[in-house]
Structure formats: C-alpha cells, structure tokens
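Form predicted alone, single chain, as structure tokens, below.
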Amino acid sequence: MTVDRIAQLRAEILERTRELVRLREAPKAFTPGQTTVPYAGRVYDEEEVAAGVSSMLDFWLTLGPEGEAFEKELASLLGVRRSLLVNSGSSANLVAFAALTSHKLGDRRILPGDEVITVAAGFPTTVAPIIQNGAVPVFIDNDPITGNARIDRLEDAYVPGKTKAVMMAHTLGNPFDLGEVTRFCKDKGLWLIEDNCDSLGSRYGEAYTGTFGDLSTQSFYPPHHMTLGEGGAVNIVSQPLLKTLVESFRDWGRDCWCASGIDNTCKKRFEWQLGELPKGYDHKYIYSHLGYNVKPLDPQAAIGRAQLKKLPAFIQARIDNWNYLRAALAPLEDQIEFSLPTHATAWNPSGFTWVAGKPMVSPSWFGFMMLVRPGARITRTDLARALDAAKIGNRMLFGGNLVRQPAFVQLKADTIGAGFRVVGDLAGADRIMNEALFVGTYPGLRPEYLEHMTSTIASAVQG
C-alpha cells in the first residue's frame, strides 16, 4: 500500500510540475526596445523541469544513475569511446589537459616547459590549463573571417622535441580545418584537444566535431547548445587509457575507477601496492595524480538527458537563425564583413561556395559574428552601444587577442623568460579584438526578435 501511495504522489508531483511550467512559460508579448533579446539562453519546457524534480525526489545528489545514462547517450550521439561529465566546460578543459600530463603516458606525457600550440583570439579557459600545468602556450594568429586558427602558421610554431600538443576551439561553432590540423598532429606525434564547447552538433565532412582529436570538451552552461545549468564533458576519442586518466583527475586523482557507491570493481581492492604505501592499502584511497573534484550533480544529468532529445531541433534552429541573419544583413556588406565557415569562399542566398577538394562543413552556430570594416560609418563600439540601447544582447569575441589581456600581460611580466610564446604579429587576432562582435543564433529567438535585430543593425550602420 505504501509503495502504491508513493508512486501516486510522485505522479501527482510531476504532473503539477509540468502544469506549473506550462503556465509560467507561456509566450509573452514582444515590444521592440523594451523586451530583452538575449544573445543566448536556456531553451526548455516542462520535460526538463520534471526530469530534474524526479531526480531530486530520488535524492541521489552526487553523480549517479542519471549521470551514467547521460554519459552513454552523449558518447553514442557523437560516436566517441566515452564521455565523462564534469561541472563546467572550463573544468573539462582543465582535466582533459591534465590527463595528458600523467606519468602513465610515458614519453608522450606533457611536462612543465613543454609547448602547446593554441590560437590567440578566443576564450581564456582554452589556454589557462596549459599554463596551470606548467606548459607554455604558443599563440598563432586567427583568420578574422572564420575566427579560427591560421593553419599556415602551425609549422612556424612547431619546435621538435619541445612541442607536445595542439589545443584550440572551434570558434562560434565554425569548425577549424580539422583535416590539416589532424594531419599535422599525426605527422609530428602531437596530442590534439578539441575545445568543442561552442560547437556541439557541428560537422566536418560526415563526422561531428569533437571526434577528431584525442580528447574533446563540451560545455553545458546555459548559452551553449544544450544546458545542465552548469556542466561540461570530456569526450575520449582515441586510446582507452585516456578514459582512466581523465576520470582520475576528475575524481580527486584517485587510482581506483569504481563508480560512486560501488566497491571492488577491480576484484583486488586490498591487494595493490603502489608508491611507497604498504601492500593491501585500500585502493579507493590510493592517489596516482594530483587531481580535483569537478563532478556535477545527478539531477543536472537528468535535465541533460531531456535536453539531448531536443538537440537535433536546437542545432537546426541555430543554422536557420544564422542563415536568416546573413541573408537579411547582406545589403550591409560594404560596412560589415561577415564570418564564413572554414573552407567557404563566398556566400549567397543559395548557400556557400566551397574550396574544391576540401570536406564540406556544417556549423552548429553559437553566434553570428560581424566585423565592422575600417572606415565604416560607425565603429564596433558604436554598434554594440546601439544594440544595447535596443536591448539586444551582443558580445565581443570573448577575450579578443588574449595576449593583450591583463592576466597575460602580467604573466609575461612575472615570468623569467617567456610565460608564453607568440608566432607572427597576430594581426588577425588584433582585428577580431578591434572590429568583431556577435549576436545570438540560439533556438529561443522568435521571428520578431530576429526582425528587431536586423532592423536595429541596419539602422545603426546606415545612419
């Protein structure tokens, strides 16, 4: 009888939850200039809230059955060996890079002082883990039109015996030239970490981005393609050992790989002898790495599972919104230069013109980037102010040229020798820093939002 009553109460709670969300989230009237048009945000309905509430009713708070299911579903969607949940995309970058410093990788481990090629303009936590682990980031320039790395600078950045890895992001959902980058890494014997945080669902040829490197990372912060509130993931693409290493750094640095609440998976819990510990010391408390605790909560994973079901529709909405903005703003090309996908040579209302012999790419756009041309009627800052005044969310391309940021200027001043190395003059990254901003493409943009965005941009640019 008690079991039946519990099931009845649970069903009632979840139905009331769904009803509450339906009532609260009913569409509201839009008033141009008064209604805020965010550049990004969570898109959800009663299913995500009910999933979170249902998980909370079970009160399994730490990562557990929902997390395990989410990890399997994400890995299956992408086509990777494994996906491991963490508490943010930045944590994903941290543990992914830290995994490559493990002594268990032998000669391929990244040691303090080793160099890692990255790109100058982007988000700082793509680069921070390199420095935090004692390695040296080597910055190459961006192509300001794609936002991605200038692949022709890779050879200039490479130092035999010193360079150990490449770590960079697909800018705003636009895949970097994975064909050339993976060839370069294979030829030189380098690790590749794809920061896929802004690019979930983007394709390079027939495969998803985030499936070409040895490791890749995801973010599930609300502006991204799907959300767990906070959250991220590390995808293990190449050798299985990397799963064990990522899991160790995520879970306190422990040597044990038992899931939460499970003991003796290895069947020899009290038979290990590692380090200078006595033989038989509990394997659950043996630490092979200096790790972290960056796991999310199980209710977050429950929400993520509901979001994953909607991901194909979210991706298509981002593509459709980007295409709408590009077509509507085409008359402004004399004042604004627009971003192109990697390998594209031109755009017209029918689509892109592609470089012959290169795989076609399909970006799952995180945002719509514009470069205000030198000599235009307004500056990038003028355009940002006009958008702000109209309550239209906009952002510059994250940190711009990172080497100009206070943290990196201070790093250079504080470091004996070079805290980082720069290849070339970074003119493209500087142009992004001075001229670029982006507006949203996220699935919550209603048609009237998009019309307001384009008319505001046109009015600001044309005067």
Ligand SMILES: Cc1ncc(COP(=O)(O)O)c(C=O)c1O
Given for the second form:
Amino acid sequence: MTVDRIAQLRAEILERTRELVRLREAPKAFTPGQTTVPYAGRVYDEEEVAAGVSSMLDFWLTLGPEGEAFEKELASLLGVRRSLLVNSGSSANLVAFAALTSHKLGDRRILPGDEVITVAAGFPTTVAPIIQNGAVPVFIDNDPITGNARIDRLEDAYVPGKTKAVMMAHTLGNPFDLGEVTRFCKDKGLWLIEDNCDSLGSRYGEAYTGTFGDLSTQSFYPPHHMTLGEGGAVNIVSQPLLKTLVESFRDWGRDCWCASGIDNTCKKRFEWQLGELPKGYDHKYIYSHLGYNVKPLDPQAAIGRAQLKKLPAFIQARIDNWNYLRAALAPLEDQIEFSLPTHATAWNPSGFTWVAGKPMVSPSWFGFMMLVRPGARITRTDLARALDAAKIGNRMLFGGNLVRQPAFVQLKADTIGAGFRVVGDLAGADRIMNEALFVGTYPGLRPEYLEHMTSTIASAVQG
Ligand SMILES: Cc1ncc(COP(=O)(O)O)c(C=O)c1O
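What's the form predicted in complex with the ligand like, now that we've got the form predicted alone?
Below: every chain and molecule of the assembly, starting with the one above.
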C-alpha cells in the first residue's frame, strides 16, 4: 500500500515538474538590442529537470547508479575504455595529470622538475595541474588561425630525459594536429593528455577527439557542449591501469576501488599489506596516493544522461551555426581574419579546401573565433564593446597568451618551483591575445539571434 502511494506521488511530482518546465520555458519574444543573446548556455527541457528531480527523490546524492550509467554511456559514445566523472573540467585535468605522477607507473611516472609541452594561448586550468604537481610547462606558440599549437615547434621543445608528456586543448572545438602530435608522442615515449573540454563531438578523420591520447578530459559546465551544471570527466584511452590511478586520485588517493556504499569488491579487504601498515589493515583506508575528492553528485549524472541523448543534435547545431556565421560574415574578410579548421587552407561557401594527404577534421565548434586585422577600421575591443551594447555575448580566447597573465608573471618572479619555459617566440599567442574574439555557436541560438549577431558585427566593422 505504502509502496503504491510512493510510486503514485513520484509520478505526480514528475508530471507537475514537466508541466512547470513546459510553461516556464515557452519561447519568449525577441527584441534586438534588448533581448540578451548569450554566447553559450544550458539547453534543456522537461527531460533534464524531470531526470534531476527523480534522482533527487531517490536521494542517493553521492555518485551512484546514475553516475555509473552516465560513465558507461559517455565511454561508449566516444569509444574509450572508461570515463570517470568528476566535478569539473579543471578537476578532470588535475586528476588526469596527477594520475601520471603515480609511482605505480615506474620509470614513466612524471616527477617534479620534469617538463610537459603545452600551448601558450588557452584556458589556465589546462596548464595549472602541471605546475601544481611540481612539473614545468614548456609553452609553444599557437597558430592564430586554427587557435591550436604550432606543431612545427614540438621538436624544439623536446629535451631527452626531461620531457615526459604533452598536454593541451583542442581550441574552441577545433582538433589540433592529432596525426603529428600522436606520432611525436609515440616516437619519444611521451604521455598525451587531450584537453577535450571544449570539443566533445569533434572528429579528426573518423574518430572523436578525446580518443587519441592516453587520457582526455571533458567539462560539463553550462557553456560546454552538454551540461551537468558543474561537472567533468576523465576518459581512459590507452591502458586499464590509468583507470585505477585516475580513480584513486579522484577518490581521496585510496588504494581501494569499491563503489560508494559497497565494501570488499577486491574480496581481500583485511588481507592486504601495503606501505608500513600492519597486514590486514582495512583496504578501504589504505592510501597509495595523495589524492583529492572531486566527485559530482548522482542527480547531476541523471541530468547528464538526458543531455547525452541530445548530444548528436547539439553537435549538428553548433556546426550549422558556425557555417551560417561564416557565410554571412564573408564580406568582412578584408577587416576580419576568420578561423579555419586544422588542415584546412581555405573556406568557400560549399566547404573547406583541405591540405592534401591529411585527414579531414570536423570541429564541433565551441565558438566562432575572429581576429580583427591590425589595419581594420575598428579594434577587437571596439568590436567587443559594440557586441556588448547590442547585448550579444562575446569572449576573448580565455586567458590569451597565458605567460602574460599575472599568475604566470608572478610564478616567474617567485623562487618557488621551476616556473615555466618558453620555446621560440609566442607571436601567434600574442595575436590571439590582441586580436581574437569569439561569439557563440551553441544550440540555443535562434535564427533571429544569429541574424542580429551578423548584422551587429557587420555594422560595427563597416561603420
Ligand atoms: C579548454 C578548457 N579546459 C578546461 C576548462 C575547465 O572546465 P571547468 O570550467 O569545468 O572547470 C575549460 C573551461 O571552460 C576550458 O575551456
């Protein structure tokens, strides 16, 4: 009787929830210049809210059945061994990098003072974990047109015996040259961490980005391709041991791999002897690493599972929106230099021209990047102001040239740590810092928003 009543109440609550969302989210009128056009944001309907509420009613709270299902679904969508949920993309980068410092990796572990090649312009928490773990980031320049690392600088950055890994992001959804980078890492025996936070659904050739490195990371913060509110994931690509290590760093550094609420998965809970602990010390409280606790909650995973179902449509909308903006803004080419996907040499209304012999890439665009040419009628900042005045969301390429950020200037000045190293000039990263701006491509951009964006940009640039 009570069970029936509980089921009935749950059904009623969920039906009311769905009705509330349908009413609240009905399309609103658009007034150019008054309605805000964000550069990105949550795209959801009653499905996500009902999934979240249903999970809250279960009140499991910590990562549980929904989390486990989400991890399997994400891993199978990408085609990786495993995906592990964390509470942000930054946490994903942190635990992915920390995993590679584990003593369980023997000679291949990354030790304090070892070097890691990365790219100068981008998001700070792609680089911060390198420093936080005592290693030294070695910055190479960006190609300002693709936004990605200049792979011709990789060899110069490499120091035998010191360089241990490459860790960088696919900029704004545009895959970096995975062909060359994976070949370089293989030749030199380096780890590769792909920061795939802005690139879920991008393809390099046939395969998804995030499936080429040893590890890759996702962010599910609202502007990203799908959202859990806060959230992220580490994808385990190359070897099963990495799953145990990432999980250990995610879960307090423990040696035990029992899921939450479960004891004795290893069937030897009181038989281990590790470190200098007495034999039989409870495996649940044995710590093989200095870890964190960066797990999200189960209701977030429930929301994520509803989002995953929409991901193919979200990716297509991002591609369509980028194509619309590119075609509509083509007449501004003398004032604005537009991004190109890696391995493309030119855009034309029917597609891209590709470098012969290289795979085609299909970016699942995070944004539409423009470089305002130095001789243009207005500056990048003028364009940003014009977009702001028209209530159109716009962003710089995150931190621009990171070595010019106060945190990195301070790092250089401080005596703590080895700081960082720069290889060659960073002219491309400086161009991005001075000239780049991006607007949205996210699936919530209605046709009238896109039209307002292009007409605002055109009148700002042409006067
Ligand atoms: C390339 C890249 N990596 C990592 C992150 C961090 O993700 P989160 O905001 O979920 O910590 C971001 C943030 O947007 C990002 O753009």
